[in-house]
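Form predicted on its own, single chain, as structure tokens, below.
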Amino acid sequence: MRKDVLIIGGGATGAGIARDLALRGVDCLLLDMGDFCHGASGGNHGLLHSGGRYVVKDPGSAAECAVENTVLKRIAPFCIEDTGGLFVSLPEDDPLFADRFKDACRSTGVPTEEIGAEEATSSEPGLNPLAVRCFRVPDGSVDPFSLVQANICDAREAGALALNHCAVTGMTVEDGRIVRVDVQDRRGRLSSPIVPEVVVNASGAWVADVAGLAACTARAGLDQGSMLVTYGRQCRHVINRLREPSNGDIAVPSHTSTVLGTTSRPARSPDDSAVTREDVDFLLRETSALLPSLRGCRIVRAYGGVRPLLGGNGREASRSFSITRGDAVDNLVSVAGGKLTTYRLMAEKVSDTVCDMLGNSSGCRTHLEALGPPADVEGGSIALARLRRKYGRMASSISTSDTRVICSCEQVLRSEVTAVLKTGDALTLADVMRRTRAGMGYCQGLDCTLSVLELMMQGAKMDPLLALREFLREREHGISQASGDQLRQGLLREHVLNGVYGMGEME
């Protein structure tokens, strides 16, 4: 199969590159070894950065976030909740940092407004009443899964081919160029190797591994971050600790929960995302200093992601990004670093580089053309409005006449799962979960998993027990550190699946 461009990696950046190039008329193929958005793009806290977090230590990244925050709110409002953000200092924080923050916001273009502590606690009732100084910023909450899917859908409509569960296994280099890329397709759709003019390596934490297939190098430090999902929304705004970026200083309201984050430690590999008991205890202790209600809050899930950072690991590494050409071949472009908030900018710059290589003079359009419908469209039912906010343009393909609920925790309709299965991308239960949120709720899949599996079996040949086991293993990673009510919920699920369905016999 010949393609102008092969893009490896279906996270936000790879999906954004596919959309950008396809809109410029480039014949491109996007591959991901797992599902779209299964890596760092789906393993973050869903914070749409205003840039405030980086204004003091990483002003370049702050300025990028400030611009892209506005762009994304304009082109993808359906998957963004414009909650606003608060930066809050407590008595034990450095009293001089607030003025440094205020000045840095002004110089980097991050909109900010200082408000009194009384006004802050009035708009955010759960905030620590001992708050000293408070600043408003235009932070928001973004659904990374919906954002990536919207880019995939738009890229396909513009002519791109995007395939998940396709792992690149090898590259053949001749005369300083990649002339062949071998792929293992889990579905068997690709029957021949890929012959690309240009290869784009947007594989995130795997960027060095993919570059190595062509005997090239791509440097990025691997950094693991842990996050917690709480029961219910514990805050109205994104809450940030007003201090230099540190561990446990962000709370993000998201759907039916609140995401607390993050930690930072060097990761040994792209798969080194495990969350420890120490991570859980630390995050709860630090974030509850801002929101005291978190001290007794039920933790539904813990999860981690591995970030590819520039210039090393940890909080000292820049959150900006780099684009490099292959050192051993001339048709490989690798991109590393960045943030979910700046994915579109990264995609634009990579696409500019690729188009220069191809002699394509078309300009970028992704900052102008909407990814989905406006957040609030007049007319229609409440059910349709909810689906528009969740799925964007895909909402029109979901029946609102079938009101049967398949996941009570997240109020997912059977028709949502049916529509997702018709697209052909969902190979596993986790794939359905990423698209619909079925299984992301408080029971972590006990109530809906078997019903979703039944629908999947109607249209595909699959081993149901193998599929169920794979999904349960993935969910168990997130509740390995459970305690209290969530531990009891996990034990109930284990007893039901083992005692009623005999899953214990599958070991």
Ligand SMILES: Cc1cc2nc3c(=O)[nH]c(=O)nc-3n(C[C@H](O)[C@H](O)[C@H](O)COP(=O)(O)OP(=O)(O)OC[C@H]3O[C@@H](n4cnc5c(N)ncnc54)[C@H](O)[C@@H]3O)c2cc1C
The other form holds:
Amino acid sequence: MRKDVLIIGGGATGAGIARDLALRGVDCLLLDMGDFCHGASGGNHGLLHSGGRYVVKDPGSAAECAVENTVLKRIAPFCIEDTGGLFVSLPEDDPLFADRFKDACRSTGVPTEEIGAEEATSSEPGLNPLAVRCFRVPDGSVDPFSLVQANICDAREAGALALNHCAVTGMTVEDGRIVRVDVQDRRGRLSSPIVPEVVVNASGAWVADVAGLAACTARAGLDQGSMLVTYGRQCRHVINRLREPSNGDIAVPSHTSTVLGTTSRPARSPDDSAVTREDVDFLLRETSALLPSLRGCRIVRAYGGVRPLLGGNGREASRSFSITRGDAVDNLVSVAGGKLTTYRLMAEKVSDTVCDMLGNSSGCRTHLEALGPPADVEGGSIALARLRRKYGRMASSISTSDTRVICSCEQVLRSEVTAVLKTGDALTLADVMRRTRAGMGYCQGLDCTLSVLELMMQGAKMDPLLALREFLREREHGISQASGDQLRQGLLREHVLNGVYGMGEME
Amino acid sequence: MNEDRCIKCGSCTRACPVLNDPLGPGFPGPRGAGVDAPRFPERDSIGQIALMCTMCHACEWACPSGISLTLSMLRLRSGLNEADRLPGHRRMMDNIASCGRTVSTEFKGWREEGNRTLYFPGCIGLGRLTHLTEAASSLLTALGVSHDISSAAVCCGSPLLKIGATGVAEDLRRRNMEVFSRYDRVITSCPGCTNQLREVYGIRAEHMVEVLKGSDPRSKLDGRWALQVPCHLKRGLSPWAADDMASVLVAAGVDVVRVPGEDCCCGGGGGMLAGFPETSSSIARNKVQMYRSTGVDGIITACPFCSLNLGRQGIRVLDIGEALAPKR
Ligand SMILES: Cc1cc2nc3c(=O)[nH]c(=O)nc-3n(C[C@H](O)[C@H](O)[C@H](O)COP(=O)(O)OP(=O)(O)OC[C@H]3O[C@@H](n4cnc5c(N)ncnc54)[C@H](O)[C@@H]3O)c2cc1C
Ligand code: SF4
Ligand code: SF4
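To complete the pair, please output the form predicted in complex with the named molecule; the form predicted on its own was given just before.
First the chain shown before, then all remaining chains and molecules of the complex.
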């Protein structure tokens, strides 16, 4: 199969590049070995940065975030909760940092306003009353699955082909050019190798592995970060600790929960995302300093992500990105680093480079054209707003007249699952979950899994037991550290799956 | 609130008399209304179906996580839009406005003699089931409890809380407290009233069963009798009050037949009788069928709502006061 551009990696960066190139009229193919968002784009904190977090130590990233924050709120408001953010210092924090923060915000263009502790606690009632310095910033909460999906939909509409569960397994280099790319498609849609003009390596933490297929090197350290999902929304704003960026600084309200994060440790591989007991305890301790009610809060799940780092270790490394042309290979462009918040900017720069190589002179349009419906369409119902948040433009095609709920934790309608299955992208239960949120709630799939599976089996030939096991194993990673009520939940789950359905014995 | 403790075991939904009734579907169930709905504040008006619960507390008793499901559902009701009020509930509000009680008052035997004890029969006892009130009153007199029945006392407010009219309920409380201040002791025959006076007013009202416990009335009742153990007696006041109900009757010489399911809801509580009369009588019909299959001659209960709702199904239903009242 001939293609102008092959993009490897269906995270935010790859999806953004596909949309950008497709809008410029470039014929491109996007592949991901897992589902879209299989990597860091599905394992991050979901914070739409104002830039505040980086102003002191990484002003370049801060400025990028500040600009992209406003762009994304403009083009993709449907998947962003514009909660606003607070940076808050506590008595034990360095009092001078607040002043450095204030100055740095000014010089990097991050909009901020200092407010009194009283005003802060009145707008955020759960905040530690000992708060000292407080700043408002335009942080938000973004649904990465929805954002990436919207980019893919748009790219497809503009002519791109995007396939998930399709891995790049080998490359043939002749005369300093990649002439052939081998793929393994889990669903057998692609049978012949790809013959691309340009290959874009947007494989995130796998950037070195993919470059290696063409005997190129891409230097990136790997760093793991952990996050916790709480039951319920525990704060109204994104709450940041006002101190030198450290672990356990941030709480992000999102959908029905709050995500607490993050940590940082070297990762052995892109898959080394496991969360330890220590991470859980640490995150709870640190974030509850800002929001004391978190101390007794039910933790639904823990998850981790692995990011590629450019220069330096952990928190020292820059959060900016780099675009490199393959050393010995002419038509390979690798991109790594950056943030979810800056994915569009990265995509723009990569697409500029690619278009240069292709001799295409059209300019970027991704900052001009809306990615989906506007945030609050006048007169729309709240149920519809929730659908819009998950599905963007696709929301209008989902019937709300059938009120049957398939996942009660997240109030997912049966018709949402049906609509998602119709797109043909969802191969596994986890794929359905990433799109609908069915299974993300506090019972972690106990309630909905079998009904979703039943719907899936109506449309496709599949081994239900295999699919079920794969999904449950994935969910189990997240609850292995459960305690309190979530441990009771886990015990019930085990009892039902093993004791009632006999899943354990069939293993 | 503690809804965040739910583990989705489904015990509550299995225990729910509404969900288990053929005319129950439509009701989201205790977990749907008590746990899920508060998680989605945008669904604040889940509408009239939020009212489709008898407030029997069976779900709460079954819940292994100790979730205050009924309280959570009551909170949901208090946020209901005026436009969502059911016709039957609107009627209750109209009656309150005109006579201070949820049903029009038929009772004529007021006693305002300055006794230190007040007998508070409640709206049904003063409206629909005046014979129940007369029997209870004469039983009290026979037991040596001289009492007033005050025409100034109004609805206790419990039904208003159940239909989400919290403001009106508070108003009624204030009016009643003025009446109650003239008495040392308040006796009720409706467990709904007893609970309301205890929990909301903070006064130690007694239910007839509790009054009867210390005395030994005799009954001349013939035949075999099953019990309808009122929800608000057993799961509201205490499980011991329900046991006492049985032992008082047995001690009085009644042939009591204990049947499984005697403590299941009759379908008449929580505003259902007025709000969803079809579902309410469907639950009662199925319950009466169960009683009939045991071959008893009738049912004895200790709640005017049970008497009313089950009695409409054509089986003999006596209040405990009627079962023990001296024959006139
Ligand atoms: C713990 C943590 C928290 C974060 N929090 C935030 C935050 O709050 N806000 C923010 O803006 N950013 C955050 N980030 C950063 C953000 O998640 C990433 O910058 C962004 O998701 C990177 O997207 P990507 O597309 O470059 O990489 P990825 O999302 O990792 O995508 C790479 C994709 O390539 C695919 N791939 C790899 N090899 C192959 C192959 N051989 N063939 C086919 N496909 C392949 C993978 O399956 C994967 O899906 C966080 C990152 C981490 C790790
Ligand atoms: S109180 Fe009774 S009727 Fe209401 S939800 Fe609970 S079990 Fe069902
Ligand atoms: S019984 Fe309690 S824990 Fe079980 S599903 Fe119902 S509310 Fe949840």
